[in-house]
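So this first bit is one chain, no partners, the form predicted alone, shown in structure tokens.
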Amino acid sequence: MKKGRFRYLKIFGGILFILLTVLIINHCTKETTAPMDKASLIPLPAKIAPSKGAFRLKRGTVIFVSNNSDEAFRVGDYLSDFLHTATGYQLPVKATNKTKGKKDIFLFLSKNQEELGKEGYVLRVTPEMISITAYQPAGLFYGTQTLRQLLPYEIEKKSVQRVSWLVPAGTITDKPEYAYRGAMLDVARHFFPPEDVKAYIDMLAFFKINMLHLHLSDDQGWRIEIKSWPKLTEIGGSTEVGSGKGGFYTREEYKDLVNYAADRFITIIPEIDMPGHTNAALASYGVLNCDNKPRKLYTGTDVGFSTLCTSKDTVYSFIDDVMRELAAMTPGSWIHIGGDEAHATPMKEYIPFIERTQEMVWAHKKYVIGWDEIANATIDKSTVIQFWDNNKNTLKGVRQGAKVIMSPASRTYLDMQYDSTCNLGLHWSGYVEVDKAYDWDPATLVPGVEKENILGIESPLWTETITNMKDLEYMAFPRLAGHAEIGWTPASERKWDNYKIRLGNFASRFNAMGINFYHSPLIQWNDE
């Protein structure tokens, strides 16, 4: 009996040991994630209310769309495709009348959420479901970008990752501070092919940037096909800074870029800079010069030496043709006419040129954007001034009723060097470290330019020294992330001491995205 009793005790003890081991392992490996309000989100949402628990994304999760909106389905498909890459899950997108479900994601368009505006959203996460509610499809899309940042950073990788896809529970109520949140890419001084522009568009969308301003012409290159003036690309598009081969976008390529951006709720704004910055056009057609002689192609970086012959009717026929073809390819509301650094154009010629060009843009049912110099002319209140350098010019525009895009060179120019050791970029407007790029308020920067005068913010990247995507990424990031937060987050919620921590925690995500970002010594980077 004693031996039998001992044998049973031994068996029971073994079972008890196994149960305790399982309990200990389960306790030690319990899936957890940081609370929602501790997540490193950029741009910072307006309101975050954390709650207990987390949603776990699984293979059986379904993305439900609450109505038959094609745009809502487009957002659902975008989310499904994005999540598939790193999770390996094929998440179906389905229409539904349900308002909740088990372990599913819901995208709701609600006519009762008008206060969210065109781009606002409410993101609710519980252990049972995720819902994104918006008044317009753009809000749904921006809600998915916040959801993306709430997931582990491995979600950004380009291969399947074996991690638990947890999303912290809580509610985010969010909408942007400014309607216009832009980036500009100079493809004239160095040409960037369509695949590079698309990659940049994806980066912009991630940070809720909604405008891409393409600088399509300058002294060094003409980058957009114009059927009625074919030599613009044949000759003017044949080179770039440093005598590279140049390049240009065909009409089909440009339209494809416009559509690609629109799928990510980004509007492309084309710029044809004039009357200065026009040597590529002047080299293509002698008739655009007062002496009818074509200029030599230019591959340097000087500015202010070129001008269209503003007294010739042929020049205005040329501009009208370009605006007509460009407007037909561009569904957005704006065309940028440049107007900066026209030092070779006397002011008495510059002013009527700008006014006549403004009218031609209107004739093709578009509105005008121009650099702050155009405010020396009489401009309509529908015209937008892009402040980059001159306070007085900008105030002239405001007094005429124009809205302002804030692009101060000393804060937002992404081609400005970080410091004296930076091998890329220039520093004519000073060095721009990440704190200087972030810690300013568009509504208080220029005396006399108030918040109600400001349409938004834009970050220009001029490419005198930028020749490839890795260099582009290095100069744009992380400063562009800070600019995105200025454009999106209420000024009262933006604090440098808080932002620099979130930015430091973003290092793993930047790495997972493959972005070649600048490791500022001002930031404690948490690379994994």
Ligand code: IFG
Given for the second form:
Amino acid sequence: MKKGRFRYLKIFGGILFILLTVLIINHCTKETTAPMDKASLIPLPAKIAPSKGAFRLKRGTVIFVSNNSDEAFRVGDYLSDFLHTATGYQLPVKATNKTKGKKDIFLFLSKNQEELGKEGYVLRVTPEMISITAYQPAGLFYGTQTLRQLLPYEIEKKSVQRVSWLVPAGTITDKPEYAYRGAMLDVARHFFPPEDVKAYIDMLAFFKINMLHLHLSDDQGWRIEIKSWPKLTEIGGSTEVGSGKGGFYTREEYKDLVNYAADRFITIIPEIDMPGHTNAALASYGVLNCDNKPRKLYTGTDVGFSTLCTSKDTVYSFIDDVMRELAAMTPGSWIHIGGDEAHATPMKEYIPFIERTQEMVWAHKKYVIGWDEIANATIDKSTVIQFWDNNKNTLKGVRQGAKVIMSPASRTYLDMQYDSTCNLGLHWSGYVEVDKAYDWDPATLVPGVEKENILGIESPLWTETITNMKDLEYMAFPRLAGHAEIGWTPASERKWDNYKIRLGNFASRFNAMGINFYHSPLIQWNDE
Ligand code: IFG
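Now that we've seen the form predicted alone, could you pull up the form predicted together with the named molecule?
Full complex below, order starting with the chain above.
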């Protein structure tokens, strides 16, 4: 008898032990996560007010959207799709005019929060609910990007993870410093297919970058189909630096990229570089040359040797056709006309060329952006100067009332080598380590170019030496994250010593996203 009773006691004791263990584990993992103001967020939000506890995202969570906006609904769908990959949850997106719920997410457009502007938002997290309020849909989207960074880094993984999806409680009130926060990708020196550009767009959106400038033409390649001048891609799109097969975007592929970017609140800005950097066009059509002879295709990396024939009317009808077709594919406000390094174009020809091209862009209802050399011409105050290397040119632009996009090569050129050991990139503008890319203020860098003259910042990635996505990621990250913070966060709130810690904590996110980032020795990388 005794033996039987003892056996029951043992079983009972074992069950009790298991129950206690489960309870303890559950309690330990329950609702505990670092407080909101200890989260590593890039770009740093304007205001973070932590509070107690955390929201746990669950299978049954619903995403409610204020029922007066399709765009808000699209953000809800984007968030639901994004969360599905790593959680396995299929969160429904429903319309509501409720403001409170249990264990739910609310996305609200609020007409009386004008102070948030086009891209600002308020993100509130309590153990009961998450709400993102914004004045415009872009603000809702940026609130979801911050929410993404408040979740455990595993949320970025491409397969279902067994993690407690906790979001620390508190309130974030946020809006950007500059309206124009851009990246440029040179798809002319080396062509990048649409899937690569979309992957880059996803990375840009994660850091709240809202402009993608595509450098579509240069000496080595013409990358956009122009139906009225088909040889531009048949011939001009047939090669690239190093004599690879090159490539180009059909109109449909380009429109698909425009829509993909727009769904992530990114505007695509196409650049046709003129009158220099035009050998691909000059090789496609002899009539674009003064001697009517087509040039040979060029696959080297020299610059400044080519020019459209600025005295021929054919050239201007060519430009007009290109601008018309490009404008029809580009819902954004701007077309970039290049204008850089026109060393083969005498200044007395360059100036009228730029002024005439400026008019043609307006005729197709777009505004002009150009590299800083175009400020040697008479430009309209609606024309934007992209500062890359010449203070004097840029000041000429400011004096004509133009706004400036700050792209100093010595700080923002993502093709600059990190240091002399970097086997990708160039260093004509110096080596650019992660601290040099971050620790500067666009509003004080160029004497005479003040904050009110600046539209924003843009990070060009020239691809003479970059041939694939892994190399692109290596050069762009982590420096582009710092540029995104410069564009979003006030200079007074940006400190290198604080940023470098947040950046180090991004290692696990970069890894989860599959981004091949450069492990700068200046950073304590916390790869989990
Ligand atoms: N300058 C040229 C680019 C490219 C770049 C490489 C501008 C505006 C050097 N023009 O930057 O075409 O060759 O770093």
